[in-house]
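Read the single chain below, which is given as structure tokens and is the form predicted on its own.
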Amino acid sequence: MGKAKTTDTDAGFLPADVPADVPAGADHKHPAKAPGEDAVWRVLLPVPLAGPLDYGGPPDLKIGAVVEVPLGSRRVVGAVWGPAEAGEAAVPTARLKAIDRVFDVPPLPETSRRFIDWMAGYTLAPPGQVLQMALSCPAALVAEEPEAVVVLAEGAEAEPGPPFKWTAARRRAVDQARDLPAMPPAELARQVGCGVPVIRGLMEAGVLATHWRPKGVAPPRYRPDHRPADLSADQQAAAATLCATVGAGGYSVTLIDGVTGSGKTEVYFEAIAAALAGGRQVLVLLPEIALTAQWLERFEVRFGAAPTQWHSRLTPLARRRAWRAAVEGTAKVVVGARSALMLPYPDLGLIVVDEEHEPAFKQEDGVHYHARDMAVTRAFLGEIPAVLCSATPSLETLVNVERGRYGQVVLPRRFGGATLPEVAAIDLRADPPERGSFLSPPLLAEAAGTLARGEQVLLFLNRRGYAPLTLCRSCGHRLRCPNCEAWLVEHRLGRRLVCHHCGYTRSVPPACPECGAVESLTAIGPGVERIAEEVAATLPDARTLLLTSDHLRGTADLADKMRAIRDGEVDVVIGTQLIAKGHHFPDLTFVGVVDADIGLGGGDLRAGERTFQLLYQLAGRAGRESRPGRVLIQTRDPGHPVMRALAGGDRDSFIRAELDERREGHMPPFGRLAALILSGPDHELVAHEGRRLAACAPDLDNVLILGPAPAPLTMLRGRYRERFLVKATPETDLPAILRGWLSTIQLARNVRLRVDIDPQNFL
């Protein structure tokens, strides 16, 4: 379907409230007239608060400059946001306090404020808590201290007097620094492979010069040429596609639709060359830093260079300079997790979603956003395409496409002539484990076949730990956080107990703190590591892996064991979600799901679209070469509309079931959600705030406002909560109906309002 237009009155992707001309705090398009002597500028800050603040400051300044100003006893760091209008300053001119300093960084771009404007309307946010996010470098503001890199020097082909004499390495070192970008001594001495003495005499003869820069990691040359694909039909017809619209440039979405093991990664890189090719920036969103790894690998190979990362488990050196090359516009493709998108880039051309649909694209503390969302606004603000990519697009998405506000190009058939692999049900009803087991025959049998042929084998259970309940079998009493509604989840590994909400920990107890009873304590139900307790019983010669967050040491770790499984060093894999997606392990011809159930239950709206995406994606793990895979799914329901579905093979009717189901409950994507939660250390408390912000609702034939109502998890991390759901027809321009809704009240100083608009967990 290729590029979806839009006009000036239809954004196409955004909701019916928000306005294609984004309002900001000052005319980012076409700013007034920089003040004279007595200059007044309008400084947002990263601190809850309204808007901006008024400063005094050179009348020189840069709309989007970053400073330093005084607030209080403090220094903070903010950005200016535009001059004060004539007779607007609050304060008179010789009483306001001035800007201390003005950083030596690129302003931020007219268009990063105009998305930080707009997501702060949406999603009802103070502007100056989404500008953090923006700034959430500090250390990064202060350039490093230049350092010393050799280049080759002019005329340096020539010979140099005696006493110099060449050798094979100062040969080879001069080869190196005519290819290679400036870079230390030291570092060219590793390159060539000689001492740094060697380097030291070309600089003394000549041969090699000095130049100082900035200290920190040269840029990477990427080649869009360097090593494309070998792309099948589908693939190239789909490139092609992607390509013209990154030539055309403007805005623009198109889905990449395809079946796991299609090669949608590689249909998007050419997208990405596309993007180098024309000089901009590329963003690559990923929704977990698991998936990076192998994705990293193949980006180089295609590319002869790394791209600059941005993730929550960057070292602090790394994440200084990876912010200041997005921000100088040196870093030419940025791959990262959500917060990436909020780096002010100078010269973005191409956004790329991958998973669109995963859940851990929405950011559920500090500001709620959902990063595919925020995404295409950011596309739309800047005028550049973007793409989505997943295997089970979210509804939304679809419906996007349905309504031609998204294009769509479909990749039906795997890579390389590989076939889906087959899925069956097993019914625990009619074929259950042994007696203190999880395992169905079935699944055993399978298993160890697989084993036999030399081909590897996927066991997942989403569920952490040993056992998710302890209870006393003397008394029932089950073991509790206490600062949660929540079971404390037995990790037996690490010996202990943990709330996986709010990380509280401690000992198994000798004894039932409820009744004394000893070694009353028994584990209820099965973790991961409970099942790689069965493995090594049942299949004692097979080498196992356990996979799951808890057992990871970091990015490296991951790769590690990633790489391990790529090259046959394991024989079953037991783990989370964490290897359900995204990866690509050529002998893995077996997968198996222990309890394809959980998820399915609690009155999720999107439970079944959650399941389905998770299971099918997990599915896609088995057979991706030559050899044929088989997935088998442990249920207690084969007749539930996701494992039919699965099992079927029809993918697309369990949408259009979804769909219909959404549209007769008014639900999203036919409908908008949003959620407020109050909470605090009082539950009386916040149950009478709740009364009262229910007091002053608004009564609007178009919004439907449910609650209050203690929230699914009652208790979290210490604090009660109280929970409204407001629904409301897709036109309805909600933000600004909680906007009006919201001013009507002040809470009590104890309790906490949190909005969440388009709410994707309803705990």
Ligand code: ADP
The other form holds:
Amino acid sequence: MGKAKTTDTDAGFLPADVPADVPAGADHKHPAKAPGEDAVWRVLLPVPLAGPLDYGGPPDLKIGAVVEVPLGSRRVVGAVWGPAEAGEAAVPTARLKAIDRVFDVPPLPETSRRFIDWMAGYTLAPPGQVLQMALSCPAALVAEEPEAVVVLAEGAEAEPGPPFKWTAARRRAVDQARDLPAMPPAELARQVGCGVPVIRGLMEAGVLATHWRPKGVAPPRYRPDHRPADLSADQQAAAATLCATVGAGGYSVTLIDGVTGSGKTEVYFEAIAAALAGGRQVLVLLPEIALTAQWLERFEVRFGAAPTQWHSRLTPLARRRAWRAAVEGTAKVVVGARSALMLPYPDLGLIVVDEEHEPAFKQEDGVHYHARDMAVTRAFLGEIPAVLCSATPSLETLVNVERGRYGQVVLPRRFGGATLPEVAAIDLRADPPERGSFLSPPLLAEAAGTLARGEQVLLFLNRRGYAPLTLCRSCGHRLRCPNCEAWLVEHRLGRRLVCHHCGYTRSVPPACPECGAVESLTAIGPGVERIAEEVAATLPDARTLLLTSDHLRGTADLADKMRAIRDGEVDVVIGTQLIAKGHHFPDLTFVGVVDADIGLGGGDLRAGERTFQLLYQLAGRAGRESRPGRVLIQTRDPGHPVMRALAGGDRDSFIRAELDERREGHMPPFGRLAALILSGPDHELVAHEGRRLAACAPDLDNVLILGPAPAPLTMLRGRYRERFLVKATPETDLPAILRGWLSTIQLARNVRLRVDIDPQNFL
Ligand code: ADP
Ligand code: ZN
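Based on the form predicted on its own presented above, generate the structure block for the form predicted in complex with the named molecule.
Following is the full complex, with the preceding chain placed first.
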């Protein structure tokens, strides 16, 4: 597979097309002079402004330096974005404020600065807001207090004179001090198995010495050859291709397209080994922290040390150390959620995006960005390879492969001779569950048979809680969220009604709030809690585990439950999408999907693609070892292309049909799309502002503006919502057109505008 070309422009979405206009470093220009010998610098600040502000500062500042400056009555942290050019300073130099402080951290590298500028341009976010994601750990800007560590004293070979006597412990301590990374005296004593006085004695005799070093953890030492897997022929071929892209350097994107259980992880571990052998940093993006426990274990087995983690649930200390290690380049492997992409790595040599199709890579607050797409851009700007990995690649990625922009390696078989599961649909119209139940007779029979063979069952329903709707049997009233256009979901676990959009909760009322009828409220439809209840009634001897985010107390609890499943302490697992992906359970042979139709309604562009991906990944949990797996999918529409693709195991014809439909509708990846959401507490005002915005919309041949229309979720968190959908041809610079349009209008203060380029969520 060759490297992807970057010059052709016929494609749908490919962020790497656009960076032609990214400003290179402005280092060569002559800086303006401030009074005295100071220079004038442009400093980017984490505030919603169009660009950097001018400040006076020392002339020898590095571009990218992280600084603190006064802003109004505040002091804020920003980064030097370049010198203000002579004559261009916006502020008369006499009134120029000065940079207060320069932090002792490496300046943001040029690639990071270009990436921030590019991302701001693409997403229409203020550059400072993107910068803030890179500087997301202010505590890390100040080094930890230094600590004393033990090192061999200079000339330690020399034998100390009497009264010094060598003992076995003293010799061991010296050996360890030579062989291990430097550590504090108490830690060294623990490693040696002696008391601290032994270490002190050696210091007094001048054999060992102390050295002050910044506190923190010693950087892990990875061994690229620690324990390589014994790869199958398919895996070897795939790994060789990836390692070649790493060896060649330069920008490329390669997709690992491999069925579930084919060993994609083992394959990209080889690419990581190659990048590590070359001494460069590696970033691995995973969609969910929930997936990482097993991944971390495997990584450590392979490389002999744990990677640096970056995600929102780190302790403040771990976060601070991870940020510094990443930025100083001592963290050679960083694994994290999408925000890890924003760290200013000085020497990134490879990016891996695992489960690249995952919706979780899209950030939908603050800066709206898709971490997979931005990872490709980051690879382009840094001139390094990227590896995307999935059993169900996104259509965007598949189209880029088809066009030769991305390379591809294929793993068509499961590792170790395991077969792919047999998938069949259950037509709920022909085989309905008993009244008031949700599990059909064929599904229950298969579950019972599986349990009788001593194997495990997984029942999947992508709906938390007990019932999605509570209805009054007397008057038909439905219990709704007061802040959102949504029903309240009953959660028996907490005996509450909960809004899944805004988190509003209330107790279950004793009577209908509308007509006052008592004992008239009825649960309609199933959530996982209700399925668990049904399993308890129909399979009373099975040990069940209900697994949803509501039933978890943190990642340790999740890891513990995953272990319990792996160790066979559970017979039936009932869960939401939390369990659909990534996990490897050796005894799990039957997967039952309670309601496969849930995700197909609602007119979402990607509803079919998403449902296919989710259910295919879920099916991939069955029969991953020697015993074959079986999957039954309950549906009211067995003829639906998604169901046919799953039951026939025919991914390719499904994808072809989806692509044809998208091509016909000029939808991504064959067209560009943006969503503009106006929202505010005053319905009339939001609608009015929508009409005003529509009135100044550009009239262009290559752009189609739909709306304003009430968003599908008309009210969310107490705000009314109006939406525009903007469609454009692939070669259109949609961000630029939107920028032009939006700059012509000042919206009312109570109305917020959210711009979402390449929207994934159509609510
Ligand atoms: P995928 O990500 O493609 O679903 P994994 O990488 O999780 O697959 O691999 C599936 C299982 O097979 C894992 O338990 C993994 O450890 C094992 N496996 C894959 N390749 C090898 C190999 N070459 N040697 C040993 N075990 C392997
Ligand atoms: Zn709500």
